[in-house]
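One chain is shown next in structure tokens, namely the form predicted on its own.
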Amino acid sequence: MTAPVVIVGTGLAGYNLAREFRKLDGDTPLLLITADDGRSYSKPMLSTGFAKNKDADGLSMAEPGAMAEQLKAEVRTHTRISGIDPGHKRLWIGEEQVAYRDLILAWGAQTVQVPVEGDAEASIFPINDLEDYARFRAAAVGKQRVLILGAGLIGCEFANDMSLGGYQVDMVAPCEQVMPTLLHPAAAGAVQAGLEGLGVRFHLGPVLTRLQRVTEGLEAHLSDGTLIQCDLVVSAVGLRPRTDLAAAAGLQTNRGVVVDRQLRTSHANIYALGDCAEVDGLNLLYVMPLMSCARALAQTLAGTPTAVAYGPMPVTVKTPACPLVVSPPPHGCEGKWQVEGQGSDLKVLCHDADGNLLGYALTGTAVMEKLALNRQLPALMA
């Protein structure tokens, strides 16, 4: 019997993969290994499901037994594999032993979690899943208060989201501005301007220290002594990609499970792609550069050796509060940035020495400027 191409996750890393490959290959068996619940659904929508009034099976967009069927596969769910053992091509799931011809690991990144004294550590909930989503819609269902850690990209859709669902929300991150990684001061004070404009209120600078429980909900210590009174917390300080299980296997790690463009890591048979791959040295957080990858390993693991490439990658980011879409200059690319226009309508770009567009970001009525701007951007990995 042909042993089964075996992809572990099934988020859209794994799910898009697993349709880009039946598109080109309807009979090697294919097995899809996932510890949630298998469902299909998109992880950007989960920023999107307050003000849609939505919970968890508003957003799952297909059961498990329906991805199996339109993908000719076994899916098994809540299921963890133990150990890879890349030598005899094989993994593990506890005893239980699984061949495989190919491996592809989609299984993404984990929740940065900070270590917070107090009581209530029970009520701060990360949200990277469905599951984690469901888990937290069902802790908020009569409550109004929701304090965010981190201000990042998913701390600004989340605080967007639940004030557009009738939330209170305070923010707390010990930056100077939102995005700090990712925007341009200008365009970070045009976002925070439309966020406070829906009542989001930022502590910027300090971090949380304490969490406890009082008569009313919870009360959140931070390190400047501001006390917050609040019901629930999201966790949103970041991801780290999920290493530990190839790193054991011999696997060659860095920030991610490290892969050349092909999206091979240092074991013949076994790939990787999604938030868990750093690729030819770049880790993605992001969906453009996922499709990418998926329709280039598709090609590879169908016959075609494909090598993935990167065009330019903006981030459209959901904060309707202040429309956004941000593409930051390549790494290690140097260069000059001007800022055009006036309130939350900015346009702000980065050239290089020579006059040649790097990156952007554009804030308000200034969006529509993007597919004019994405044609002057280099390929982040051509």
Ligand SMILES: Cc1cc2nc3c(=O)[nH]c(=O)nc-3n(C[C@H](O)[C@H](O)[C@H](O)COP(=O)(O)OP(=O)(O)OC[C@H]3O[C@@H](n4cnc5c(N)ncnc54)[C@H](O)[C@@H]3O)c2cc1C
Second form
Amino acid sequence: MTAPVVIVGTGLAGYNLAREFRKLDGDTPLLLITADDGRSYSKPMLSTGFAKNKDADGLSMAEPGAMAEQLKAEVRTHTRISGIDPGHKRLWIGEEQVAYRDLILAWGAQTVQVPVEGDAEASIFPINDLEDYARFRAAAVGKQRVLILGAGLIGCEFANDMSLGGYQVDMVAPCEQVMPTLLHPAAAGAVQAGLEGLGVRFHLGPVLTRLQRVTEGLEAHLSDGTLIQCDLVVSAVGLRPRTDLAAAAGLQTNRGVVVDRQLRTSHANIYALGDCAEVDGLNLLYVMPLMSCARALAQTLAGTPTAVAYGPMPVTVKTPACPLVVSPPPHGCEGKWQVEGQGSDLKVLCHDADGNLLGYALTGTAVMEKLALNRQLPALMA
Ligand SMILES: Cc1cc2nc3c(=O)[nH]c(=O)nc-3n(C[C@H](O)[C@H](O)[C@H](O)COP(=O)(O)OP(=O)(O)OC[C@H]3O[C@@H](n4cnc5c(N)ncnc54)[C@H](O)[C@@H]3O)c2cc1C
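Having displayed the form predicted on its own, please output the structure of the form predicted in complex with the named molecule.
Up next: the whole complex, starting with the chain shown before.
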């Protein structure tokens, strides 16, 4: 019997690749293996669930059985692969070995955990998949005060969402502004002001050092001496691409699993895409890049080797308190920033020495200019 094409992971990368592959090849056996429950969902919706009053079941789009049928595939859930043996084209699930024709790593990124003293670490919730979200929703019932660790894109989205859901939100992060790696300070100021308008309280600079249970909830101790009373803590301090199993199998890894533009790892018949992959030097943890990769890789797996190309990849950040679209300049490109507009409506543009647009951040009503600006942006990977 022909060994199947095996996809590890049923997030947006795994399921979208399977869908694209099935458009081109309806016959080759396809096996998807996932450590989680295999439900299909759109991860970006996790930071909109409180405002929309949707629990995990409400955000789930399809059960794994329905996905298996739709994809003419086997979907193995709650199954964690534990090793890869590239020389023999097989992988390990504990003692069990599974042969593959081609193996695709779509196993995502894991949440970074920060060490915290005290007796309440169990009240810190990372939210990186539907099951995390279900646990957090259950814990949030009847609670009112949430502390968010991290002021990046995901932390700000949760701050906005939970405020709209009726929670009092405090945010702690060891940086001077929100989304420091993504935003010019002017745009960051507009987003922070928008969130403050919803009642979010910012504590930028210190870190959480101790979390302690008290009679009425939790007491969070910050490194600058501030004390915050809260009921729950969301950890949004960052994501790290999963690389350990790949490195142990001898695959080249760097920030992510290293792949070329055909999404090939350093071993024949093993590919990677999505949050875990570093594609020609770029590890982009967003949906648009993984969709481009899924289309290209499906072609390759169906017999037509195809390189991926990335156009401009602007990101719409879900902070309705201050609408934001951002397209940072390509990595390594130096440019000059210019800020137009006022208040929450800012157009922050980055140009090179010849006047070419390299990137932008648009806030408030300025987001309406994104389509016109997108046409001027350089491709991230031509
Ligand atoms: C709250 C939130 C909001 C976001 N909003 C946006 C947005 O607005 N726009 C945007 O572009 N991006 C957004 N993102 C990022 C985007 O959602 C991700 O880039 C994308 O979903 C990653 O998909 P993935 O399939 O690569 O990884 P994942 O969805 O993490 O899937 C990984 C899969 O691998 C499985 N797995 C892991 N290890 C193993 C193992 N050893 N064995 C078997 N299976 C394993 C997991 O169970 C899972 O099925 C957001 C992310 C978050 C967390």
